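Only one chain is included here, represented as structure tokens and corresponding to the form predicted on its own.
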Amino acid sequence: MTDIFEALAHPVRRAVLKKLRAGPMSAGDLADAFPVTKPTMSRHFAALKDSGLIRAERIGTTIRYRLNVSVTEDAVAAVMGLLGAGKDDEDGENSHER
């Protein structure tokens, strides 16, 4: 889980995930959307792949990335658990309603 949080720590990586919510995109299209070099984007893609947040698929000479929804949902659930979101306290009130 630590590698997921490390991957999410960088704003470019979070923006990549946001773009991939709309559907798969090629590495080139994703890289063109950010004001960083292609080698820098490759490192961001590697961090996201290593954490399991995205998957890569090679189609000919093109690499397409897609969001790995199950890992993303697991990460969100872990954060929610850390924050105690959705759990009732002793008074029967949700802790986020205070």
Contents of the next structure:
There are 2 protein chains.
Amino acid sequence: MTDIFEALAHPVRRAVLKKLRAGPMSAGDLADAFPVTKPTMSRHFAALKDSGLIRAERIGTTIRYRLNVSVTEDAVAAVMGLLGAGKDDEDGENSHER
Amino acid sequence: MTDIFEALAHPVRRAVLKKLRAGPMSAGDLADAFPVTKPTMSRHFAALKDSGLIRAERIGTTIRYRLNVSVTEDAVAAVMGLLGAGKDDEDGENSHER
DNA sequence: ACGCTAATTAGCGTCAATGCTAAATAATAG
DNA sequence: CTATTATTTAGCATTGACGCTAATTAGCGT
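Next block, the form predicted in complex with the DNA, ref. the form predicted on its own:
Let's see the whole complex now, leading with the same chain.
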């Protein structure tokens, strides 16, 4: 489980999350929407999946990625914690399932 | 003004923001709170300042850093945008090279 | 089994981030 | 002006991220 913030640090990965807001999408369709090669996109997917922000489901030969809302909510909470809204125990590398 | 998310990507920088929630702090005091050298901390401060997340004010020989709440709020809004709460125009940037 | 499509992994080059030590700047005190 | 303290900048090494092409795995259909 790598860092959520690290996953959010790359503009392409954030754009992938944005696209997935509309609903699940296949790796190929997702990759076609960006000006980088599929292998490169695959590594971005891996980073997002590793952080827990997205999930993968194999359908046939295709892999369908979808947003993992609960983890995205954690990211929101963490950033809000940096603001000062919370008590004092934010950014605590919580555990998530995949 | 570099990317806010890039600034948030490093654990030390997030911890600095967390510390600054309690109020402004000098570069030296801030640096003493982390297990890295002052020059290294200085570069973390520069990254945070460059992203707009913190602001610097020279007091005498010391420099006082403080949280820039409005930009932190922007970060929260951006992450919430990734979730899907907003309409569809978040994370307004389409550049992907560095 | 063979071929086709979808996606990932392997291998490589390049460039930026991170850390250090040493030197430079900024401001104050004497 | 010199000394001292606070902080940053310069220079260097190491590591990791990112992108590519080529090769590999996975599943389906014939």
